[in-house]
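Okay, so here's just one chain, in structure tokens, the form predicted alone.
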Amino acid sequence: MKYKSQKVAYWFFALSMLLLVLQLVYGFVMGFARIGFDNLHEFVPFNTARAVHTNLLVVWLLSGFMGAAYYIIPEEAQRELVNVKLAYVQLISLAVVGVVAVVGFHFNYWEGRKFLEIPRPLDFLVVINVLLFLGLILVTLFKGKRRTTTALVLSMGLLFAALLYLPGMLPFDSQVMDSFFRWWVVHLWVEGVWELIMGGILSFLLIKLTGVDREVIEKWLYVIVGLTFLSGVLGTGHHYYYIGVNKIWLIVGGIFSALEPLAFLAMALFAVNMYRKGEKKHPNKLALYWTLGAAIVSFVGAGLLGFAHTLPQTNLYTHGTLVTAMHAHLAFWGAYGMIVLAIISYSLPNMTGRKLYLTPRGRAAFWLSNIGMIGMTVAFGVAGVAQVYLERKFGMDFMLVQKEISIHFVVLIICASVFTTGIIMYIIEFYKHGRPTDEAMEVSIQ
């Protein structure tokens, strides 16, 4: 059966959609600035746009993960959420943190740590917010009638994500020490515990969409968890090459960076094999598209493209260039963006009662967003390789190189427009479903 408290998830998903649109706006601001149209510089300088763009990415994905947990955990635990009102309080506080951070960036009120720029007082609000969220999820799970592997892996990923935020709050006078612990947050989130969150959501969706036996699917989860911890934790070393730490990190980072694609390969094989074994013909084909797409695109973006430039011999030249942006965009989109859109596509018809499964606009949203993102990845990659050769091989001035490669950002903006068109279509479909209803939640899950 469905549980009425699952409706909370809808509002987290709605917040995700809003923040995603804002992130795209700031992405276009940066894109046009790179080709000389920097008319907003007085109001939104490039460094501010970059900080807002990346931090909005984190917040909309976290909002999506939280919404996924609020939808999945009651169903897996077979009981209502322990306190719905507190879940709404947590949603509002998350939105407040996001708004205050964005406004603060525009007034230059931020920390100077890349990717962890939000002001220190907001860090404490984030911790309180996440603790409240975890309390609701974990108490619901352990008071429930059952504790599945899917729910435990998802909860473990969310718990570790919260714990690994704490090292980023530690103050250091040493730049080396600061960078060392900063990567505990940045790397171990996106190449460690977030993979567990992805694995948990992926498992839930495949159980629902394919009809394959739960035991078979959850055995794959153990493989993914093992590969994630083996490669992700020590793979952090590929960020340590040039910050002054011991040279052993060249070896450790290189070896375990080479193993990191295995976790994403396992996810891709996992999803495709479960789809092939599945006997259940679930009507929600759109959710299946996003689910399989997330597994496959994440292997390419996070796995192969990450491997391509994190080995020491390559990273010596590509570190901090647009090659990194190439990897990051497709990796975040495939591994985390698409899995959030997958759980939204699956849960919306169940929460609203409107079975808008595979509309022409929904199909177009899937293909346009993915084609646009692939085009953006190629544009970043070509620009990045040109940057590496001109700047680091031939010694050209940094700003002169940026001018030479600006043509690639014209292509990037065109591809970003295709991507954005797809996202707008997805959001139209989202709101077309309407709001959750008690009547819809009382119907048995297919």
Contents of the next structure:
Amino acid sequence: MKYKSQKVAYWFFALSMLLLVLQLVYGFVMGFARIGFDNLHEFVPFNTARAVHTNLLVVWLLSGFMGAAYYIIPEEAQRELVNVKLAYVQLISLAVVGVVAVVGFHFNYWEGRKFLEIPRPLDFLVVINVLLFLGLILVTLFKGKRRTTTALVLSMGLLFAALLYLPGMLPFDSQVMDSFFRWWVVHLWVEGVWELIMGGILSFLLIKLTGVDREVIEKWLYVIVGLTFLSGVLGTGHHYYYIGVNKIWLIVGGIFSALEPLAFLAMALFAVNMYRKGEKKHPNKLALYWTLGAAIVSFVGAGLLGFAHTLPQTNLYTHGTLVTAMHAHLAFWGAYGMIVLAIISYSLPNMTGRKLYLTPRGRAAFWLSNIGMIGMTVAFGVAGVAQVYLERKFGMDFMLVQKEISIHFVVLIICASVFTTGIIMYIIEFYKHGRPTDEAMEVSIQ
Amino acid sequence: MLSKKQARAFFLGGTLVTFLIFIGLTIYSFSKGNDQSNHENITESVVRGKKIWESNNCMGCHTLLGEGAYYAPELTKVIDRLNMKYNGQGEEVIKSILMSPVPWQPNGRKMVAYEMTEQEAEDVVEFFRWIGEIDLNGFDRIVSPLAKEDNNN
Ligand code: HEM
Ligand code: HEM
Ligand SMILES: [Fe+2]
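Beyond the form predicted alone, can we have the form predicted in complex with the partner chain?
First the chain shown before, then all remaining chains and molecules of the complex.
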């Protein structure tokens, strides 16, 4: 049995796709600026393009997570969402705040704090919006017939993500303190509570797609999120090595952040093993591709490429270079981008009644976007390593180095075009599913 | 084998313990004697400089303390670096870049023309001077011209 109120998820996913496309447009603006075509400088200087690119990333992922929660929580709690109208109000207000913020970035209305560029007054609107969302989810969960571990972990991730937004709103006179607490948001999000969200969605999908017993899946979910926090909380120290705080973080951050890949490794092994073990052959193969893909690519992007520069001895040279951008792209894509696309691929046929499982276009979308993103990662990586050697080891001037490595940004743009082709195909497929209907919700298979 | 209950205990216990240590270490790093953030030298001018730095999102192109974007040079030791390049005229050069009505583009890559007043530009320089004196556990040696000199030899 499905629940009609789950349909609201569709609109969060649609918003998410729209913002993703816009994010990519601004990515290209930056890519072209780097190879000398900074023609939009007057209206969209690099810093505007960058703030838009990263903030849209965060908002499309959040919109995807919220959609996922509106889809998953009723099904797990076995009851309708407590108030569907308010969910739509929340959707629209999220879109409005997002648009106002992004437009503001074009008019010098921002705070230059990496990833948290949204100005403080708008932050309060974000908080209200998220409180409304959490209220709807949590009340549904607690009025529900059952409280599953999957639902609890997902909701806990969302709740902590909201709480952790607050340290980022504290004002400081010192740049060092500002940075210190900015990481409580940025790091503890992506290497902490967002992994709970990812783990919750992943476990929901694995239960549905593989048919493995819930008890088994949820036990491993606890182990994974346990590993996440055990390493990730003190792992925050890897951002404190060289920003003007005590040396103790070199040791603490070094040891604990080096353990962080374990959580991602566990996630990958978990997904692959459950898939092997599963008796049930769910027809939605495309959703399975994205689900297993997320678990594996996140291990490569976050686990391996994160580890590559997390020890203090290496980070001393790579800190603040394009090596960081290499890791950032594959980590965000694998862990959070792909899990959002996985839950969309799974839920869309159920909500609309059109079973477009594993069409040629859907398959091409998966492979092109992943191959494109891996190519982009390599391009950033080669540029980054060259930058580290030329600038940091051999002492060449920053801009001279940039000229040397600009060819890698040509490669980046080519790979980004492959990636974008994949995303466009994904969105065409999304569109072809049509709108969600009540009838579809009633007949859909689990 | 591990039961679900044990798995949950591992999650809750591990989280609580590491979180408490994290808070403890935070307090430790900013307590007297351990603080190396150059807090005592923050002047009103430095604070104004930081506000200007923030309200224009300079970090959207540059890095500072290794944080920000990778499009324009690291500015942690910028005064030293430009002093060396322009015979001790580093501060003047920075001010003229910030006050310029046309985009500064020494190597083809454009910076936004901010047209700051003399006072604003002075505040930003003060901010950079303050940043330059923070103890960065050795990172400053990697990005400063003096270390680059050493590396070149
Ligand atoms: C899905 C998980 C992850 C995501 C989305 C992610 C994303 C990012 C992003 C966006 C940055 C740039 C931050 C900035 O400079 O403002 C960053 C930096 C960094 N990440 Fe990750 N990361 C993840 C997991 C990991 C893991 C597991 C490790 C370690 C094993 C790691 C190690 C690092 C390090 C050392 C830096 C600092 C780079 C520098 O000094 O410039 N990351 N990450
Ligand atoms: C059309 C595709 C894309 C292009 C051309 C592109 C290009 C870029 C460029 C040039 C930067 C700025 C690096 C700098 O500061 O110099 C950047 C930053 C960033 N992009 Fe993308 N990007 C694309 C897609 C994506 C996607 C799909 C994601 C996430 C899944 C993403 C996540 C990020 C993040 C997290 C940063 C900040 C990195 C850091 O500070 O280390 N980008 N991107
Ligand atoms: Fe981190």
